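Listed next as structure tokens is one chain, alone, in the form predicted on its own.
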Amino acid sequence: MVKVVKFGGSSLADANQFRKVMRIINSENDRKYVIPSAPGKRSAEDIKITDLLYRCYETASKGEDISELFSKITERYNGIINDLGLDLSLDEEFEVIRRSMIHKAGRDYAASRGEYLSGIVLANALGYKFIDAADIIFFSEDGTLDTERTNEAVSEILKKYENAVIPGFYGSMPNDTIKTFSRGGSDITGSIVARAVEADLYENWTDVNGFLMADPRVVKNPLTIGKITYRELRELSYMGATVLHEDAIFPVRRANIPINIRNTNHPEQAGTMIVSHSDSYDHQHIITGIAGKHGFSVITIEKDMMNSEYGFGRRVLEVLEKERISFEHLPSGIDTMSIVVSSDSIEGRRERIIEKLNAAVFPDSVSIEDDIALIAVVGRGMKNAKGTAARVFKAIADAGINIRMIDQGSSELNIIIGVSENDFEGSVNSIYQEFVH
């Protein structure tokens, strides 16, 4: 059996933190293939060391100093080197990465840097091969990961070695400049080796238990979801559930291998499993995880007898479409079409729009309303219980909370639900009651 093991940076956030995870790694000989995060925080008040390595190439790009940064970092790592007793000196390294930062070598290149180190410090801890990901990983000229040529390359040189560490969070550019994926990147980088290895689990380790019913700011103490599909941990994803960057599903699905969603500081919970397919569900909670978002808006076109209007519904969304403007959701009614949009994305364009939808549709009328926010009910199991939509509205009119707008994806396995902004945190505490207590 083979496994890939990746570390966020709240697992990596000192010597302590090292120290767990070698127990982990060591625990088991199948974990082969390690991908760690930057450093992250050692308390509330503290500095990711991602962050630091941003603020330095911004302080050295104004051609300033940036003395006093860099050494909170070279002490960071440090400190974990000589905490942990290695035989290990990182001099040469923090020297090309200062020269490079006063050269403006590239923000991505400054960024990359935390994972190279942890790499270098966690491979040497363990007797493990180090492999740069900059020789391994693959994006093409627009900056997108060319994932065949990276897939290859993995693969060919992880054959080599039984155990290796591969830093996460970036790659390289066909001009051999770092390129990084988007913040949480190494989920991504964890999910490409394994697919490359074609591992039988990719264990995804953090500071939570596995994936959470509900946002535990907005719901308190929420449970732990056991087992979760590809699918509903996409839609989850998308609406706002943090604990798994939504690319990293992409790679590990295509080759069917199931993630692990662990904690690192407590190695003895199963966490969540996250698999291609299952039909089975738990019968006393019918819904998977509830999530939500912020900041939408809602276009509203209404015309009589729109219904029989052909070409009505692509004539709308060419003008979306020609102000570059994404939309989430299309609800609509007999003589009615509402476009869920983000408000952001329409900023100082609302005028515009509204009369180039008057030009293109000659509607009777069409209005913009603002401050909606977005509520994802998915389960696997809702398909087949009788009247969940109908409890989910209860919950939330039961609540004296007025519902701004209702989509259900035609798999039945999500309910999207609009409401106030002010009403997000009591609509979703009225479902997770509803569904879990």
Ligand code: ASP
Contents of the next structure:
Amino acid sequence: MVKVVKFGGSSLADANQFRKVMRIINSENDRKYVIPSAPGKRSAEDIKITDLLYRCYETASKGEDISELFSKITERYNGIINDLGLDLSLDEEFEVIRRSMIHKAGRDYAASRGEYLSGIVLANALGYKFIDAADIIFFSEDGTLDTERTNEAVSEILKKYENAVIPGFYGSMPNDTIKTFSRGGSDITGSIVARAVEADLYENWTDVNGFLMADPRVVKNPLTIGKITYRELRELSYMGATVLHEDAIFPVRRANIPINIRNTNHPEQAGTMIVSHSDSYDHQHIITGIAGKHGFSVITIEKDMMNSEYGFGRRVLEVLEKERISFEHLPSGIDTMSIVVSSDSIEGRRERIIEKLNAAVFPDSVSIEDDIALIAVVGRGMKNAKGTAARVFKAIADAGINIRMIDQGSSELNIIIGVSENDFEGSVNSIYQEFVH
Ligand code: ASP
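Having looked at the form predicted on its own, could you now put up the form predicted in complex with the ligand?
Whole complex next, starting from this chain.
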């Protein structure tokens, strides 16, 4: 059995967290390949190493002195090394990095050094081989990951080592400069490595017990989701629930490798298992999770006999396309069509959009309603359970809330509901209570 284990910034914030990480790795022989992030925040007011590095880069590019900022970084690593009692000095590395920063080695290079150094420290502490991600993770000229070349290189090198530490978040460009993924990108490195070594499991260790059924800022103590499919996860993430970088899903999904979200501070918890499909409907509740997004507007177009007019929808969407506005949902009735768009995307252009729609389809009326929040109720169990939609709507109605829009995804995996921003929390809570208690 081979497990690839990725640890997030909070799991490596200080020596104590490093110790927890080492204990987790050493407690199972299967945990063979380790992907560390850069040390994260030790407290709410603290600054992540990655953010300090970005600041250093900005300061250096203005030609200003970086000594003070840079010493904050070296102190963090030296503190961890000393506290762990390691026989390791990063002084030479620090000097190379400091000099490269002053010589403007690039923003991504600067940011990537957090993971690079963290990888050296962790490899030393574990007695594992350190493999620089720049030698095995490759981007193409256009900045996208060179998937196949990377997969071959990672797989090739890791065949030689039973255990290794590979820093997350970065790789190299064809001209050998460093490039990072977007923020939170160590998740992607972990996923790439898991695919390349054909791992049985990709463990992603963070500071929460897993994926929660609802946002804990909205619902008090929501339950952790035990098992979720990639598609459900995508629906929930799209609607604002985040634990994992979105792009981390593709490499392992392709290879059918499950991801297990785990808590470094509570390794006794089983966490959330993300799987490609789950035939057995083993979740205790019909719904898997609820997520929501704010700041939407609904453009409603009404016209008698709309449904018999050829090309009506196309002409409406063409107006949006020409304005470069993308739409989120398109619930339609017989004589009405509603288009849900983000309010930001139409800001300052409302009059023009209305005029253009009037000219394109001669509707009876066009209106724009703002302050809409969208709620997604997601669950693979909904397809087989009769009356789920009715239960969702009844729960909201019983809370005295007016539903402004409904859209059921054709996959029967989700129901999307639009409510006033003011009713968002009440709606999410009433749906949660209906299904969980
Ligand atoms: N350290 C990087 C960040 O803060 C990448 C990561 O942690 O995954 O975004």
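Numbering follows the first chain given and starts at 1. Rigid core (definition): largest C-alpha set, two forms, superposition within 1.5 Å. The structure displayed is predicted, hence computed values, not measured ones.
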{"query": "Cα displacement of G333 between these two forms reaching 2 Å, rigid core superposed", "finding": "yes"}
{"query": "L86: Cα shift of 2 Å or greater between these two forms (core-aligned)", "finding": "no"}
{"query": "Is_shifted I24 between these two forms (CA, 2 Å cut-off, rigid core)", "finding": "no"}
